[in-house]
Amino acid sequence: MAPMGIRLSPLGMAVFCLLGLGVLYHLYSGFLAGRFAFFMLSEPAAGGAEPPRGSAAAVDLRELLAVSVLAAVRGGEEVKRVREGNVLNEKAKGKTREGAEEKLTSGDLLSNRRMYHLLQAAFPGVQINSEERVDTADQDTVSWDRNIPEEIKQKIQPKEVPAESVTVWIDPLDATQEYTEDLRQYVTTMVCVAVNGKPVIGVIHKPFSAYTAWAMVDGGSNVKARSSYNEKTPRIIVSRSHAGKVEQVARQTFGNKTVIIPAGGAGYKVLALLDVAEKNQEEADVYIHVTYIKKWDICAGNAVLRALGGHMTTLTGEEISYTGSDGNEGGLIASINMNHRALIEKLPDLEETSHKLD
């Protein structure tokens, strides 16, 4: 009997082939998609810099500190170059609430452009508030090489926060009035980073001595607080234009031995509370400002003081929020290694003085 042949149904063959193709598609499509995704994530664009650490919705505060230090130094280079070249192109940009003329120079504008564009290029998703107007058409080709100085690496750990919680405040030239008078010791460039309105990173740079102080709250710093002060003869640093009025209140409170130090620039005044190895830097125990002041003037100093355990508040002791409007209405009082609350309670007439000067 002849062996029987086996005949396959054409329909069965078709079903078998379709099943096989389905299995192969399932296996290889997942593999190829995974390889493609890995390639896209691991390979930077040709010639491009490595992307910032973290996702696009987050920023690393250590990286932002490094860029802030660089921005303050780069801005300071412009400030110094303009002053030494004596090409200030000085003009008035308005008046303060007290009626004093506010001045604007090429140093302000060129420093602002350099600082703003460097920070904006490094962290495009972060809000930046600057004292001077930024012309978006006037792009400055400033980039960050993603280098973090060793001093910052050693003292600061990476820390990511949501980009939408961050506000950067730039003061491209603090003490413009003194700058025009060639009182160089008072001039600083400053950058501050606030997270949810609280100042957490502060950079204060002195262009004419190349000194830079920086600090990060719950991180580290390259500057220290002075360890002692004399309660019997406290030294109070104030704005040059307010010295007479503040002196009256201070002497009534602390006695006739109180020393009043008139000075320019909020950055300089905060540095006076710290241990700064600068021959042109005066020392003080308390910093008082009794009128309205802009937040880019004080944010960096506030952050540095907070990082070192100090305080900067309004004259009534309220914390200053670095969101919303760009002005602080309540004046300020700053101290370190002192009982800040007791200090405020000891100077009850300062708020009244503030209203008289506004």
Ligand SMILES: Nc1ncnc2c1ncn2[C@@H]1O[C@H](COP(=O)(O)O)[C@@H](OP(=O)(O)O)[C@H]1O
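Since the structure is predicted, the reported quantities are computational estimates derived from the model, not experimental observations. Take the two forms, find the largest set of C-alpha atoms that superpose within 1.5 Å, and that set is the rigid core. Positions refer to the first chain, counted from 1. Compared with the form predicted in complex with the ligand:
G255 is among the residues whose C-alpha shifts by 2 Å or more between these two forms once the rigid core is aligned.
Could you present the same protein in the form predicted in complex with the ligand, rather than the form predicted alone shown above?
Left out here are the partners and the other molecules; the chain alone remains.
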């Protein structure tokens, strides 16, 4: 009932109600629109609010493997392009301890730039050690499209590790000496991922035959060991341009009739121990190196061998740690599906050998 003296007109009531509804609708739709806009805007931010992958406390090793394969392939394209263009701009960057000239070409530098920037942009929180100097101002346009190749997805599970435990080693052009001699079969590009100094992911790519081997320890691989190895009279693969006394060491260990295969590149020599269906690849049973060598030269091969159950150690059988300094002093011996310990015990004392052979 209406209060006394006031008559409510039904029409007025209807108009009043409609106005009220309008006001409510306006307020509420504005609120909803605001919420909707916030939701839309905050969607990428929410993704971004999670720390960008690779820069935060954790990195996924499967992603790191995918980028490492891409980096090795992209770097390899530069290596091939420069070689085919025949303008290497070859120069000497120094000498090894043994006095051999260390060469540097445009192939090394352009591959390095590509590989480094690709890995660095994808994983900004990770330590990357590269054979060549990197100009950080010198950006490269290739970025990772976040695609993980189907084969890697099928074989490898995601696995996060703290970013600060990771060291990536890049060799943008292994066998530079042979590259300058146009011995293309020896040339590789390599990426290695070490976790707490242990080599865990290895990628070895042959740019001139578009062959890529990758493996992850406790993960999987696209390459395997051969079905048999000659343990009694192994064929030994050694350096052709930084040999030192390796031939004498090999003959002293395995006899004068031992077959010694001189070859370029540490990546190539590790592949020689595996089942690599590639026509420009020789096969061997053991890889021995006696001179100083850098960690970017051997880390990827070490990871691949370890993933497949093989070994790469110093000549006295110590594991090589892939953190800190970039040099490996103790030489190396690599084998797979063999008694590695027995091989080491057979080796002569290197100090003694070098006195005897001087």
